[in-house]
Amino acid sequence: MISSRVKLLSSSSTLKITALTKKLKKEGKDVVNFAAGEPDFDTPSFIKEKAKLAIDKGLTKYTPSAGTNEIREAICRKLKEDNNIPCESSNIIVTSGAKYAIFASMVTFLDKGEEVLIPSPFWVSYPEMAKLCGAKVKVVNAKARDNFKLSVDSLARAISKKTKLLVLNYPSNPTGATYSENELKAIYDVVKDKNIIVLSDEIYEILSYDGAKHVSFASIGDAHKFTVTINGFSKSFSMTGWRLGYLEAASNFIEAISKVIDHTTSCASSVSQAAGLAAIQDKKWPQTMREEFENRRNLLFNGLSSLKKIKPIKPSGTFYMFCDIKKSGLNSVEFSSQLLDKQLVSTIPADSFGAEGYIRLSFATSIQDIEKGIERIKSFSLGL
């Protein structure tokens, strides 16, 4: 009774571990949660107040499928000023989460048998979405020696006549790696004449560290003509549950993607859009959050750096730290399972990210828990 497309899908190991972690916490267990995929900060009060005001004013009806004019104009200004992407408000579609923006784009562009290039390590949902579209997933390994960034040589070798779409995600979930402007220009030079659409997922944009400035792929050359830029409010403003994302693309792409939106979600939540409009006009709060995450990153990295069987890799962005656990003698699932069972520390095995021999730690948790988690991981490591 189940469709062949759905039968091809794998369950999300991230959601499995997260659900188990929540279950253990509910049972009263003192779990250190390094598995979280969302900021631990509450949504800022000024955003919540705007949402309450929207409800009181009766802004609870359908909006245009692409979003209200006000929020699309605000997003457009942000992309022009912060990202140097040439666009108009008509190039914006507001979606029910950035995740749906990615899926709606893939459904729009991919036909059965066409290839999607996905650099690994990758966020677990990219290949599964491509499978739902009937596309062929071609994984392009980004190697540790390249800081888990896609090399232009590997990209060039992977492209074939069937290649339709390239997924870029930076700063990256799960590795925290990001790209410089020169590195993006090198990728642009490879794909610009190949009739390939680039899906650039920049949801962790604000979480770029060490003074690095995030550069959008669509700002390079004429990449905006063949790029769909994905972003949203979940990571920058701790609004994961509000389900508010957006995409920017050329007019012909927008016209096609709009048809998918019209016949599926219709529009993002009107109340969430009102909250998002308040959020995107604020520049200070995301920077405050970024500074706190950078401090946590440094604490976690320094705390794990002395271990012999676990090698942390310092991320350039996001709130994730990739760790090489190959010297432990355990595979990724074994390591995460035993660490949770013996030390009540929750992590994500990276085999589902296309990177066996690694785990992902999220430092979207308190300083107190990070310090506690470091000590527990040290104890676990000594017993290996």
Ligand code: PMP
Second form
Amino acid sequence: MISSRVKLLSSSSTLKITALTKKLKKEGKDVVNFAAGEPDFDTPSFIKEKAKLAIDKGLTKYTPSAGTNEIREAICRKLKEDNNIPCESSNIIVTSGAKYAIFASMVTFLDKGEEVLIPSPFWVSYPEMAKLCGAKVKVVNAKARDNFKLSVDSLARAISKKTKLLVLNYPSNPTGATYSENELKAIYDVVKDKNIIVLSDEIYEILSYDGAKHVSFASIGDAHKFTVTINGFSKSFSMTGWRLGYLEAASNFIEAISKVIDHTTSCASSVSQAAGLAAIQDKKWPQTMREEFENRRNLLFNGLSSLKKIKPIKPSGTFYMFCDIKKSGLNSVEFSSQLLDKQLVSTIPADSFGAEGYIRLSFATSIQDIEKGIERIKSFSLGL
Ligand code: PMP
Ligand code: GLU
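Next up, can you give the form predicted in complex with the ligand of this protein, since the form predicted alone came first?
Complete assembly follows, chain above in first position.
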């Protein structure tokens, strides 16, 4: 009954473990949630108010399928000012979450048997979406000794005649690694003139630490011609449940992706778009959240750095911390499940990110819980 494409899919470990953690908490268990893939902040009230107003004003009908003119213009201004991307508002499509922007792009570009290069460690959904499109996934290992960044040599070696798409994601879920302008230029030099589309998922852009400035791949050279930039509201404005994301690309790409949107989701939620319009014009709130996450990153990193069998890797962005657990003698699934059973600390085993020997901790949780979690991991580590 089930299609051969769907039979090939794995379920999402991030969504599964996050749901299990929420269920245990609801049952009254004192779980420290280091699994969460979403900011723990409430959506700011200035955004919620605009959504309520939109409902009252009757903005409850289909919008143009690429999004309202107002939000596309506001996104375009943001991408020009903050990201130096040479765009027009007609280059933007607003989608039901960034996840759908990625999927709609992959469906638009990938034919059966074409290769998608995905650097590992990767976010769980990229390979599965590529498989759904019938494409062949080629994982390119970004090594720990290269700070989990794709080396240009490995990239050049991985490219073949069948390569159609390269996925970049920085700051990276799950490692928090990010690229400097020079590193992006080096990647650009390898892929330009090769007829490869770059899908650059920059959804964690706002969460860049240590004063680093996020640089968009589409702003390098003529990369805009062959890049689809993905971004959204889930991580920058704590709006995961509103399902609002967007993509930016050259006009010929937009024309093709639009057809997929027309025949699948029709448009993103009208109420969410009204909320998103208020959000995107505010630069302060995301910065306040970033500062809080940077403090929590430091707290978690310092708290774990003296352990013998667990080695935290300081992330340059996102709210995830990768930890090397190879010295524990357990594999990542064993480690994660024993930590949950014995100490009620939930984490994501990194085998599903293509990185056995690691776990992912999310610090999108309170300072109090981070402190509690550090103590529990210390006790767990002593018993290993
Ligand atoms: N890209 C990455 C790397 C993510 O971690 C997420 C979060 N699930 C998404 C895209 C999708 O975000 P959303 O669909 O909530 O906008
Ligand atoms: N991006 C988040 C995570 O990695 C949310 C869950 C998901 O969509 O995978 O945990």
